[in-house]
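Okay, so here's just one chain, in structure tokens, the form predicted on its own.
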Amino acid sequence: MRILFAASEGLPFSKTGGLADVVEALPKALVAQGHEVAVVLPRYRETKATAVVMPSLTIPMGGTRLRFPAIADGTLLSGVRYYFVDDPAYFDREGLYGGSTGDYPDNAERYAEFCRAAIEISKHVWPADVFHCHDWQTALVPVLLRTSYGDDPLVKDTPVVFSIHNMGYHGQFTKDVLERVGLPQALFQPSGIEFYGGVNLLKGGLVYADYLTTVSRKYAEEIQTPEYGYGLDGVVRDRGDRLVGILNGVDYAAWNPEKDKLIAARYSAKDLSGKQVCKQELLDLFGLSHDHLERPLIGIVSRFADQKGFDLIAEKAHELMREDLVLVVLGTGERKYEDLFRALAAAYPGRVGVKIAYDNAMAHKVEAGADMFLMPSRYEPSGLNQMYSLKYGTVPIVRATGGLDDSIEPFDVEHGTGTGFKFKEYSGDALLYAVRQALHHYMDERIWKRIQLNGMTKDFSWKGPAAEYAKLYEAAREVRGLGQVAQNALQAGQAAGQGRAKETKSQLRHLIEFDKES
């Protein structure tokens, strides 16, 4: 199968997020089953090409308005092809999506224009069997496709799957973008792209997608609740029939301490020791004494926002210091909470080391050092962090949400089964009683054992989640190529009698329908 990944960031080339993780693991991992995999991204400044694939290429906007950005290759890296769509007015900028001022205001007409050469790139460069679109920067793809495409013979029924990696991102605009960009007048309606009297585009592709995915089976559950859908719950709702939940896979070639270039000492589930010189060299880097070597030591490695739990942290940060920890903080965010960190590191010296930064050679040191790992988020789509602490050893402490719940089995001393501590209720006291928690087990050598093995031998490899991607495109080149056997069949059925036209659509509607367990 021939798989076109659409998406406005993706490592080795750009990232703000985690999804630029996932545009460049599950690619790899669908080339390792045998599919072929090219991935389309804007070219930012960063962003190196090889060659030009098309110097120019013609993109109709609003009215007479046409824009011709060059499509550039980015070579073949472990199998996938990278194309880069490459308009330097458009994406040769400071910033991704915006500067210091805040979200660049042509976000609609740069995101739009990538779509359409995305599309195009389909139809003269590398012909697509399905595209797999991610966020509200590509949702356009499956919008274009049932409707300003809706004609053309060569795309008009390539399928689409489309993935939200975090519901809280719209794509937001005034009435006034549909002109803008070229958009059809009709798309703006309640079961179109409307949204509360302006333009959504994450809707969009909510709506005119074949098939949805979310980053986590949890995650695709709390989407369609108003507590996490964030005004779009019911058009989730609505798709829930065609809404799956992949979990997020790790990449064991960077995240595995048995091969970790970047940390002090390699070590295994057959050999841990490498993990107390781990240990010293954290406490070395963060400026605190060896004397704590003993003491349970707690990471972080986050972006600093509500969203990730940190109002929690705040609010019980002393009562959590009384206990006998040591705690070290990785990141960087919301000033608030970096001043709460470098005020308890003043408060408590010796015992919170932190560093206001984004270092992944410092992350790969914190998962390898600490003992246990705290992430007590707010939601959390999917997740990254505490699959690497289980691979490291390094226990998590989470809230059951998102992929943090589909991730982490909390422990169960009787029969010695779980991985880590969770807490469910959104309050700083069920975090710090699952803290305390996890500190108790600690004292017992034997059961914390137990516990970091656990978790050694879980595998979330991008292998499950690639076979199970799989699975969803061919489910929804199905739903495509059925799309014309139905019609006819009803057609058929409507001159036999409408009653029978009901029970052929109905066997044609069975036949096609994904299996959300497989």
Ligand code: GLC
The other form holds:
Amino acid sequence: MRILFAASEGLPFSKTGGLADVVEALPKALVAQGHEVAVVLPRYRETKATAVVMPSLTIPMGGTRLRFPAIADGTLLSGVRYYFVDDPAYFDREGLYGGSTGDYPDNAERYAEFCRAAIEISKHVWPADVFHCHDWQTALVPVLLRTSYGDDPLVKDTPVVFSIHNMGYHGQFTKDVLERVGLPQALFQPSGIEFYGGVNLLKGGLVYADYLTTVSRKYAEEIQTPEYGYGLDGVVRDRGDRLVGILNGVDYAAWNPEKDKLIAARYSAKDLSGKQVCKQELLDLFGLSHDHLERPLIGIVSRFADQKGFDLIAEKAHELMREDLVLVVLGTGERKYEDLFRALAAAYPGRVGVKIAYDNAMAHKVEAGADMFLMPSRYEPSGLNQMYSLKYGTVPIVRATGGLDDSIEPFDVEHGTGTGFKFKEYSGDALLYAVRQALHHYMDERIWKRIQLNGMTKDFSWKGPAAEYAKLYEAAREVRGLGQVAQNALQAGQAAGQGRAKETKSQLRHLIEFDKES
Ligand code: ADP
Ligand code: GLC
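Got the form predicted on its own; any chance of the form predicted in complex with the named molecule too?
Zooming out: every chain and molecule, the one shown earlier first.
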């Protein structure tokens, strides 16, 4: 099958968060399973392209306005074809989504152009059997295919799978955006993309895609509730029969302590000795003394956003630091959290190391050098770091939400099973309790090694998730009448009338409901 990914970020070209990891790894895994995959990304400032595929594409915006992005070729990497939408006025900027003063005010225009260009790529450059779109920035692909492109013989039936990586980001704009980006006014209604008097692009993806996915089973349940749905839980519930939760995987080519060139020493489940060398290097890099080598070291690598639960750390910071531990934090984002961690480092010099930075090599070093990895998220659609941590023998302490709940099993001392420590209630006390449990078990070397090995031997590769996505692409083709079952039905219907059609309908239902059975 030919799958065209449209996403606002993807490694190795652009990244602000886990979406970029997914957009790199899932296409590779699909190619390994025999599919053809192309990925369309914006050409941002740092993105290098190798050739021009189309020097000028005509993209209608609102009114009589047109834009003329080029389509650049980003070469073939691990069998995946890359295309970039190249419009320097829109994408050659300091940040991906915003600068020092916040989100760019023309984000609706930028990503509307991007979505139209992705559709045009499928028409003129790389015909797709199915689109796979990600988050609000690409939500206009299904909206446009079923409205403005509704009569286009080339793409009107191309199915769309839309993945929700984060319900907290809506792409919310004022009503005039319809005119500014050239969307039909008819979309402005509660069953369309209207949302409390404004325009909500994420909602467009939720309403118009053939299938919805999100990045863990637990989060698929959570977003159907008011607590996690950010006002869109009703829309998600309405589409509940087309929503599937598929936990993200790990790209073990990039995240594996046996092969990782970014860490001080390689190690494995068979021989963990290199991990101590990594811990030593980590202490050095954060200006902490080697005296701490035997103390438990808790690591954090994160975007600093409300989602990540750092207010719990703020609430219990001093009680936490009363424990015999060392804390290392790498992250950037909201000012209040940067200030929080800077203040902690100042209050506990020599015991708290903080780097306010985005640094991939350092992220690997924290994963390898820490003993525990803390993710107290308020919500976490999937989360990748906790799964990276497992592979590095770094025991996760997580809140039981979304993908954190799906990927981490609580340690059970009686049976020696489990991979980490979890707390459920969103409270500082619950967090503290889980940390203390981890610290307690750290004291017993034998038990600690058991927990580490339980995690290191887990397999969270992309193989399983990629196969699930492939089934879903097939199901999406079926519901658009393009898949094998539907085609057989058509032929059978023509040959033998209504009787067979019934039978095929039930086959179709079986295909669609695979996720509930598996
Ligand atoms: P989210 O996408 O919500 O930020 P994930 O856990 O899915 O959370 O993915 C985060 C990704 O970004 C991981 O690959 C992580 O290593 C990386 N990352 C986050 N913050 C930093 C940072 N300050 N420096 C380097 N990498 C970071
Ligand atoms: C989002 C989520 C994160 C998830 C990532 C990739 O940024 O916050 O939990 O792992 O997308 O799907």
